[in-house]
Structure formats: C-alpha cells, structure tokens
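Just the one chain here, the form predicted on its own, laid out as structure tokens.
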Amino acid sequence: MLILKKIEAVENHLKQLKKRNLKIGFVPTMGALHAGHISLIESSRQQCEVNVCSIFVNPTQFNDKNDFDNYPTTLDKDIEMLNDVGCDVLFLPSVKEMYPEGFVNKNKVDFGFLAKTLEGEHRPGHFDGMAQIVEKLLRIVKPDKLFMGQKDYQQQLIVSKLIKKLKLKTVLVISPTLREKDGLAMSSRNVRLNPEARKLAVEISRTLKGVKAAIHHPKSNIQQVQEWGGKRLSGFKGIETEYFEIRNADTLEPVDLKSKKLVALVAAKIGGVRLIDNMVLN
C-alpha cells in the first residue's frame, strides 16, 4: 500500500493511474478504523480497479472542541487492518495541507432543510464542515466511486446533494450499516464507551428494530410509534436522548403517513459518548 501525505503526490499517482483508464474507488474516514469501514473498502475492491482510503480527523466538522480532542486515533493499527484488506493507496494528510489558508469555506454549498434538521439542529456548523472536507477531497482524489456507510444516513444525504451541486463525475455508493453481533451500530466512538454504557448503548437499536416492528401494525400511527421510541430509550438511566425521530427517508422532512419511505433516526448520549443510529422502515 502506497501512504501518501501530499496533495500533489496524489493528484499525480492517481492521474497516471486514470491514463490507463482504471476506475478509482474512494473511501473517506476519520481514522479508527472497524469493520464496517473495511466493508467499503471490500466493496471498492469488487468494484474499481485501484483502492483509495484517506485518514483525516477534520476539525472543522466538530463543533464540540472536547469531542474532537477525544476522538480516538489508532493509525498503526488503521495501516495494519488497510494492508491485510488490500487497499491501494492511503492518503494520510496534515491538518496544513488540508487547510493551508485556515478554516474559512469560500464555497459554501447550501443544503437548505436537509443540514438545518436533526444533527445539523443539535451540531451547528457540522455539516458546513463536512462538507467543505468532502468537496477538497472529491476533487483532489477525483474518484468515479464513492463508498460510504447508512450509519451516517443524513450525512450521506448531504453528499449525495453535494455531488449534484457540484456537477461532480462521481458515484455515490452506499453499504448497509455494519452491527455488532448484539446489534450495535459499529462506530468509532464506540472504543470511548466503558463496560457499562457499552451494555446500556444496545438498547439504541433495539428501540429501532421496535420502531420498524410498530410502524407496520395497522392500527399504529407515526407519531404514537415516534412517542414510543423515545420513551423507551430515554427510560433507561444513563441514556441521554437528544433526538428520536421518524422522517421522509429521501428528505428527512417530518411525515405523517405511512405510505412515505420511512426513516428513524436517533442521537444519544452514553457515558459521555454520543452515538448515532438509524433505521430504515419500510
């Protein structure tokens, strides 16, 4: 596997590469890697000819300063897990080469509804942030795939949006949340979370797959199911609920018939980590 630390260095790499016509997958992280990250990289693998994954921890998408500082980094371990999957090239950049000019986004993209709801309520400026990352990314890589998780449902949301309004060649390709075998949602916060709150954190989904079981019962309504989600994961001590709610899955705009493609998505807090998960319904 090729670690390169320069933009240029792979700007250059890769075009030689797209002069044989090979198509190039991309998989973005923050680092921390687990299997569902390496899932994406698998799938890249199947469907693109050269492999590329970037490490970045990208300040401007945490508006939680303790967060950041907090968010766990495993980087021989993350080149070690990126060798034995066969990953082709690892672009490994420095806070400075990423920003050489500071943090100001020149292009902000407007993402109107979609970043303004759920967590862009709840982590003002994140999705500005994101974004901002996948664009100098997206052009620095130029990748005709990119693989990323539902895990991240609104996030994907966005950079779907990000893409169009780009006009960008790039495909968007989305895998299936990866869970641990009592059904948590793999996440790279989830090494923060102590014995305990790890036990309490399996409740996230087991509310969900309760949501999914409820909502298709003849007589429930939205809002009933919705009420009951967030009660009974707020009902448990040591679980901090920020949001729990069901929306249009293309649009996360709220929804009051079941007839619409139905998400839940929930944000809670355990142990001091905070944790996202989602479910599609229907």
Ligand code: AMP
The other form holds:
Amino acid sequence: MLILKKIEAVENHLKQLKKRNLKIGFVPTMGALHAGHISLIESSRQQCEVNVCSIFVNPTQFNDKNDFDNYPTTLDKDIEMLNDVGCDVLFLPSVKEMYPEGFVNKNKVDFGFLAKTLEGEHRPGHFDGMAQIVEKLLRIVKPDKLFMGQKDYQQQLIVSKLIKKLKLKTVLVISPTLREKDGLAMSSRNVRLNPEARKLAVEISRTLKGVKAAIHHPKSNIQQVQEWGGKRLSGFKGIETEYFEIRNADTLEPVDLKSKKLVALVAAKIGGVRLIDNMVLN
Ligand code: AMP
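Alt. form predicted together with the named molecule, vs. the form predicted on its own above:
Everything in the complex follows now, all chains and molecules, and the chain you saw is the first one.
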C-alpha cells in the first residue's frame, strides 16, 4: 500500500491510474479503524480497481474540543489492517496540508433542515465541517465511487445532497452498519467505554430493535413507539439520551402520513462517550 501525505502526490498518482481507465473507490475515515471501516474497503475492492482510504481527524467537524482531543488514534494498527484488506493507497494528510493558513471554505452548501436537525442541533457546525472536508477530499481523489456507512445516517444523506448540489460525478454507495456480537454498532469511540459503560451501551441497539418490532404491530402508533424508545433508554441509570426520534428516512422530517420509509435515530452519552446509532424500520 502506498502511503501519501501530500495532496499533489495523490492527485498525480491517481491521474496516471485514471488514464488507464481504472475505476477509483474511496473510503474517507478518521482512523482508529475497526471491522466496519474494513467492510467499506471490501465493498470498494469488489466494485473498483483502485482503492483509496484517507485517515484524517478533521478538526472543523468537532464542536467539542475535548471530544477532538480524546479521539482515538491507532495509526500502526490501521496501516496493518489496510494492508491486510488490500487497500492500494492511504492518504494521510496533516491538518496544515488540508487547511493551509488563510484557507476559507468558499462554497458553503446550504443543506437546509437536513443539517439543522438531530446531530445538527446537538453538534452545531458539525455538518459544515464534515461537508467541507468531504468536498475537499472528493476534489482531490475524484473517485468513481464513494463508500460510506449507514451508521452515520444523517451524514450520508447530507453527502448525497452535497454530491448532487455540486454536480460531482461520484456515485455514493452506502454499506450496512457492522455490529458487535451483542448488537452494539461498531465505532472508533467504543474503545473509550469503560467496562460498565460498554455493558450499558448494548441497550441502544436493543431499544432500536424493540422499536422496530413494535412499529410492525398492527395497532402501533408512531408517536407512542418513539416515546417508549426514548423512555426505555433514559430509564437506564448511566445513559443520558440526547435524542430518540422516529423520522422520515429520506428527509429526516418528523413523520407524517406521506412518510413511507421510517428510521429511528438515537444519540446518547454513556460514561462520557457520545454514541449514535439508527435503524431503518421498514
Ligand atoms: P469515521 O471514521 O467514524 O468517520 O467513519 C468513516 C466511515 O466508516 C463512515 O462512512 C462511517 O459511516 C463508516 N462506519 C463507521 N462505523 C461503521 C460501522 N459500524 N459499520 C459500517 N460502517 C461504519
């Protein structure tokens, strides 16, 4: 695997490969890789000839400095995992490389309600920072396909809108959330859970599964099911629920009669670690 730290080096290398008509697949990450990330690289390998992964802990998408400072880094292990899965290029830029002095984000795309609700409400500025770095990375790598996870449900909707609004040629491919045996969604942040918090964290996916089962009951009422989910989770001492919502799966608008596809989304803090998860309900 080629490890490149400079934008120009990535651009030059990929230009040569594109001339040979090879399809480029791209998986952007913040490192501390786990099997969920690796499943994205595997999808890329199945669908593209050249697989590029980036590791960059993007400071502009963290609204909480403490969260940024404590974000796990396991670079040696990450490189080993990427080599094992057959990744071709790792782009590993510094903050200075991505944000040179005086850098301004010129075309701020307006995502409307999609970026204001849920994570947008609880992590102000998060999606502007995320969209800024994804756009920058897409303009460098110019992938044929971009692979992202359903784990970050709102993020993938926003990136899909970003690609449409900027009229980029990249196709977005979404992969299902990989989970631990007990159901906990894999996340880089899970390593920060102490044993007690790790035990409690399983209640997030249990509640989502409970909601999915309840919504299929012929007499179910969406509002009541949502309330049940929120109350169930908040009922555990040690779980601080930020939101538990059932929304229109395409727009994230509150559910109305037109909503055909529903998604339950949750954010909760356990032992000081903020976790998110979601489940499509139909
Ligand atoms: P991150 O490093 O957390 O920014 O995630 C990089 C990519 O991996 C994003 O597209 C995530 O949605 C995806 N991802 C994170 N966790 C999982 C998971 N458990 N299963 C599948 N994809 C995931």
